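Only one chain is included here, represented as structure tokens and corresponding to the form predicted on its own.
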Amino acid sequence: MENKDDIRLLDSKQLEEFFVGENQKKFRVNQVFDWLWNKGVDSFSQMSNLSDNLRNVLDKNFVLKKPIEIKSYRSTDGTIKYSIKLYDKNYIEAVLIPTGKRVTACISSQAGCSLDCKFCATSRLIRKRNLFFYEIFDQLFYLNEQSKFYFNRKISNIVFMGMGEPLLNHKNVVKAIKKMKMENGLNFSARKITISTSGIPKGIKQIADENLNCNLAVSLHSAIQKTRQIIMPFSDKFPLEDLIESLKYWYTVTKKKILYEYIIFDGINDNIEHIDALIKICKILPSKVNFIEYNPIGDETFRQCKVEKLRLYQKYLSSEGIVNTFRVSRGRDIKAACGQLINSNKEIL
């Protein structure tokens, strides 16, 4: 890869200044931005309404660091996983999930992961680096084209639930979301975008201040600190008290309900003590709970709870007026379900 910056690192003012310095017209900025953020071109040569001279100028000074290879894998349930080889040969994965009238894009924010959640295969990967905002955007753009091809409709929902912790790359995540929302681009609604975090208090406060109007999901799994540390060891540095304080700030600023994501593990958090603790936390702020099916990753310490324990949780939460749902895993057979993203498939779609 040549030692040139991706042109998408420049905002409109910076690109305008560059054009003026090259004796080019300022209005070219809008044309170039349309090619970059609306049409998603892979090279400057595709910018057909620019002169040969200007395309050569752009090619001389900049580059488009697009993925160099994308492989896809299709589940029996219709879910499609994409293994994406980035320009520097690092890998990420993204998932397209069709359900009824919705198509959800699950996208990554890091190559690898910074955390150590014991139930998650992705946490076993070394965090190579944060993704640039344009690499996050590229996932959505590509998956949106795939959604139109396979399902005859654009993506309806976006979830930052792929590889990595979004709030440990919050600046690039914010920039990517702003690009996703651009009216003269993909024009996605912020109300259909969910940022999922394992619980980084500082990051939650930062994202609240960005005025993105997105949704927030918190990977909780236990409302008892000592149990949560067994499931998610990193959380010893981010105690529940700090997490709740940051969520109070989130709600004060955004007025948006919090979604708690929760896996019930057999023999770990499947008793009444944990149910009572979850109810207590849910009553602090407007919230709802999404129970997630556990997807085994070879660690016998963690097993899916018995059905009656899930029903017990739901019975108690519902009796307290706490909205809760159970999400069945999608794409498990291609290792595309929650906690399975690790670049490990071989069968190509």
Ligand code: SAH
The other form holds:
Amino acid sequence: MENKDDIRLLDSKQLEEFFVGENQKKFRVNQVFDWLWNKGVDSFSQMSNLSDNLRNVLDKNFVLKKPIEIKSYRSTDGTIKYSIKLYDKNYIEAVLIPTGKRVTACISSQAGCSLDCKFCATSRLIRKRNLFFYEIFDQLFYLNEQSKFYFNRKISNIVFMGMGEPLLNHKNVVKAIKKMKMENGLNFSARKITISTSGIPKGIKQIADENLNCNLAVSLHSAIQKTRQIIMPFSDKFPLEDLIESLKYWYTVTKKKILYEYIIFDGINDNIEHIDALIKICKILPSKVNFIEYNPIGDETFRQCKVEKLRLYQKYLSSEGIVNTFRVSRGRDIKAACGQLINSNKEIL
Ligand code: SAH
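Having seen the form predicted on its own, I'd like the form predicted together with this ligand now, please.
Up next: the whole complex, starting with the chain shown before.
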């Protein structure tokens, strides 16, 4: 690719300055922004209300780094996974999940992942790079078009639960969310956006300060540091006390409940000691728990707990007034479920 930047790296002021330097009218910025963030065009030639001259100027100075190729895979349960080849040939995946009246877009924030959650297949990939905010936005834009086409409705919810750790790329995630919220663009409501983090305290404080109004989910999986460190080794650098302290900050600033994501693994965290520890943590701040079904990733170390253990967790949590739900896995047959995103279909692209 030529050595030009994506035009979307420029904010409206910077683009205005560029236009002035090129003897172009400032008001053209609004038109260009409409093409970029509302209509989601792939090239400057599609910007049909601009003069040929202006389109040439844009073409000479900038590019649009859109995906090279997108392939889709459809699950028997209706879930659709998109394998996206980025302009630099890195791959990411995004998933469209229809449920009742909702269509949820699960999007990626990094190509690969730098964390080492032992139960997650994505962690076996190396982290290739952070996604630019426009690449995060492009996933949503594309999935929204697909959602309208296949399900006759726009995306209702967005979850940052695809590849990567969003809070290790928080600047681009924040910028992407701001673009998704733009009134003269997709006008997406931040209340329907959930950032899922494996628990990066500094990142949690940083997004609290952004005043985005989106939700926060924390992949807890164990409220006992010793166990958490075994299944999520990186967490030795981010102990539970620091995580809790950052969540207190999050709640003070945003007044938003925390959603704890929790897989109950057979023989690992399915005992009463773990239940007690979870209850204790849940009582610190307004929160709820989402039990996630474990999706096998071809490793015998981890198995979904027996159903009685799930019932026990639910009984104890409910008796303490802690709201909890169980999330059934979607799209397993096409490797689109949580923890299964590893670009496994790229060889057939
Ligand atoms: N890095 C972020 C977001 C990506 S993972 C995070 O860790 O939150 C989205 C969710 O899937 C997380 O809660 C993660 O812990 C969970 N997950 C990972 N592997 C899984 C598996 N094999 N089965 C079920 N959930 C899994």
